[in-house]
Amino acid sequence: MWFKTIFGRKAGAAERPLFDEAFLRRLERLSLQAQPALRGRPAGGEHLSRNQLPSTIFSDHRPYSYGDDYRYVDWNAYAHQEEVFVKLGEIEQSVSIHVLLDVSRSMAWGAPPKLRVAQQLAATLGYLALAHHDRLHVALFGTAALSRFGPAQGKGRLLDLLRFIEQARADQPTALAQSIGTYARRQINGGVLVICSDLLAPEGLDQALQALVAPRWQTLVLHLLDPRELKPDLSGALELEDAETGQRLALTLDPDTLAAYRNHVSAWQEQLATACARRGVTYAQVLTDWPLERQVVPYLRARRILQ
């Protein structure tokens, strides 16, 4: 899980675009999911809010208060009950909308590289929100947060994000308890938050997760494997470098031995998925070999991650 070979490395997956236009037209009858707990802005958004304000499309009433504005008075009510009550009506909202990136060096490992793949959903769910006039923020992330892009609203500001986005590498440590506990203490107002990683640090998620109580947060989890970390093609004598250390590792790999992995790895995945339900965090897995429009888009509709 750990270790990449150091024999064999492919690579040319990442000069191709991120997408094209013709899939972010489709895109667009997406949007992102977010919980009415969110604390957001009532001007522009799409989001539904808890919070219930005056309104003529209305759900519930409150007695009339001096400075309502008359308009939204219930003269219905008033008829009927000679009291005057104030129609309340739910509003939409935007919120904020934070993409975490993680550019260790294991992302680097893959083919397609875990990072082309992350940066494919970065880009994926920063236009989305910047369609649906959400902030968003994007951060890249190793042993700390690393660069940042916005925040930023309206589709004007994608060929900014795709930029951004690209020119992210998969060069740092990692410390993801330590970089996303930072960066949500410096959010006050919250939102929603997507990690885009690995998950392979030595602190582990259930720790990261610490820092981001909901309802100031919604956090999403997007795990990105390779097929061959869930199913090795190897075998026999090899020699193994770590992704994050360069530690290398000699090793024969018989069939007991990769038994003994599957079962680690099958392990490890059910306790983030534990750690996740534990604290409310949606947890979703990416291949990444999965065609971003005919399955991971679909995959995340299934989710509830985009409706």
Given for the second form:
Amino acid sequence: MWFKTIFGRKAGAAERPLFDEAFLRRLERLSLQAQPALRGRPAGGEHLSRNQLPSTIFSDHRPYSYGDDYRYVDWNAYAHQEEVFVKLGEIEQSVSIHVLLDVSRSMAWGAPPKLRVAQQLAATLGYLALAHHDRLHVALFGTAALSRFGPAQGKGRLLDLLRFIEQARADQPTALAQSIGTYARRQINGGVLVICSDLLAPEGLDQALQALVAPRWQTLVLHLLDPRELKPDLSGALELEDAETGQRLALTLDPDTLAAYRNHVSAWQEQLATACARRGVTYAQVLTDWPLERQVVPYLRARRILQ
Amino acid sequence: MSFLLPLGLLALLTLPIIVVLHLLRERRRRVAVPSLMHWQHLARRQTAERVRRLPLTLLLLLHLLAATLLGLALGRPQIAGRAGGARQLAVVLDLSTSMATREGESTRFAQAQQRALALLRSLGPGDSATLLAAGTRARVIASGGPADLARLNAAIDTLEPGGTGADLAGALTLAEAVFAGPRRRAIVVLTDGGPTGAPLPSAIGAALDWQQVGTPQPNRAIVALAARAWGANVQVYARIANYGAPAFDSTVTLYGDDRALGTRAVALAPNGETELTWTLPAAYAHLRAALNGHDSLPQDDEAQLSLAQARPLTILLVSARPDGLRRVLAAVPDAQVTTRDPAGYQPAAGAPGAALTVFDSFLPGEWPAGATLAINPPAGSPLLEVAAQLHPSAGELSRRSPLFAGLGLDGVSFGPLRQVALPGWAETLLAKGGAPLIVRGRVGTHEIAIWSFDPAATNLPNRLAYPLLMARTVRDLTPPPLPQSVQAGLPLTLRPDARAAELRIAAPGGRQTTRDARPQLTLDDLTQPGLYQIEERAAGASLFRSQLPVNAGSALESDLRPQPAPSIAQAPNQPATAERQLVALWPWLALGALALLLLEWGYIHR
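Next up, the form predicted together with the partner chain, please; the one we just looked at was the form predicted alone.
The next block holds the full complex; its first chain is the one shown before.
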């Protein structure tokens, strides 16, 4: 309609940068905390590896075996023990960071939309990965993995990363377990996998986590929640419409009903946390009204997701 | 409100249907949620509860209101609108003496004037007002609309209180009479007391606002002052009343011709009266009693009497043999008799002449200016048709006037009579055997009595009845003296001298009025207490001048305690049902319903 053209919200008017440059510089001091058990690449990177390799930085010995580099033989030990030992030391490795961004329709709900917060989180984590020479993979998923970014290394890919993330639209149905399972099977090396989702899927999170076994995968679940999901400001006779499926439900909300709803949501959150804990997955709830730098980042540091 | 099509109200049965429909299917506000997975478990329980409760939503209220308006519109309602926004206002002002009571810095009447002025100022366009004064006689003072406000205000300013009693009943009747047309009618009565005189109507066809003016106050008054001759003395009687709960001790001073004759102490019991008497020598023409009242109504603290109200009587006897008649006429009190021979009689030209002219066996060419007694009128006069003498037949005397009450005329032989043809202006007072003996009548201002017999030819001069008959005849023909005093506001009927052409009346305040003299004159404007000067004049000369005391004290006006407002049923404030305009409401109701439906449409598609 013509009046919508005049009075309607201009497209892109609310499109603001995911974060500014100063925030990125401050963010550079942080890094994702990767487990040493992950299989990484020792050629570069800043994550400690569980494996010890011959190194000038001494921490242990092992008997010399054929093919070891003479430079790492501990001649002093040989003088005392009359047996050749090779000096072993801790090495640092780069790991693969996989960020899975939920673009189901429910992610468009909320103020600000949950997708917007998820985009900021994905961009933040992606920037950390690029800045610390990790291999970054970003994938959008709905019913299946839709499009991917990466692998990419180095901050030179930052603009590509941001463009990819910003073009994400929450217009897909949800198939959480299927999408994550498919993605995990295709990534044989594993790595750090970050799921940014509202987890509103009928099959549940537990099924999705079955494909993410440790130590191949170090999984982080960032559960995006709008405050109004926890405490709805609704009352009276309503017709609730599912943002995901369009399904409608007539309901009369009174204090008892809202209390029952809150109990149900609380139980669901407990269920998600329990499922994650059982499978060694880090679970963190992120409310969409939290400021990213002042609240989300400190929260992730407190949860030892960032260091 | 009435309904032109009451069956249309059956449409209101849709109201419960709408409620049932809303109960069956409640319209809900649609709200998007990210997922229903947390709500689905709660839905069944709430659905069961929903059916039992009436959903008081805005839509339901809008539906019910729209259906109500449409149902009422189908009934074609009508209301009786005002026949016009204009109103007719009648303001009745009490003019009785008690309205002169002081109330602080003002008086009750001044307060009533202020209220009346305020009412007049409230007149709107198209309104009209009529001012009525309720004195001893109700009258319309002025009327007009908002444009005539200055004239109405001036009319109010000319009024002053005075007089015993207020003719409020007459004022209400006049007010109803001046109302005309289908406009609203309202009567405002500004009074300090209850109704006096005629009883008030039980119902009135206008909105009546009976406004009481003033506060209850004690009052003392001289309510009666009278005097009578007692030999060579005069006995004076006064009654003093106390209208109030507290007892009151005071003094009463009596003045004779403005000289203090004595002061008496009076002790007035609560709501009591006391009487005083004086015996005075008959030397005073004017008496005045003054009470030291110390109250808010000084007008009734004084009363006056005039003891010299006798009217001098000049009689001209025109007779060739005047001796007998002169003797009997001279016996009339205060009479001065002069005689003249018929041959020398000339009507007084430019002079008032005598108050009474007695023609004996003679008639002039025209009636004289004053009263006339024609005795034994001769034939051949242009004034009377007189035939030859006849002898009265035997028979009873026929008396048709109180003039002859107590007179012994039965043994009188009236001798030969003049056969007077009864003129149209006269009536027979005394007759014998059908022959008129005494005839009385009035021609213009001329009071005329005719004796058709010659007293000298009868045995009447030998009877005691003769001077009595003559005195009564003279008194009947000449004006009576003024009363010693009158009550303020009460009408006084005067019979001025027949010779008088005009009356000059000077009120105590100095205001003078002049009236044309008529045989009978009623003075109803003697409302102010004090001495009135009354002068009868003719041909530029004064015929008679006298003082008339007017007293304000009375049990009716001196009691300043409040009177309850009368109970008068008020007719509906509309003149007649047929004259009212019926306003159809259905278009407005239908428009209201349409507006509600548009509002609902906007609400749904918001």
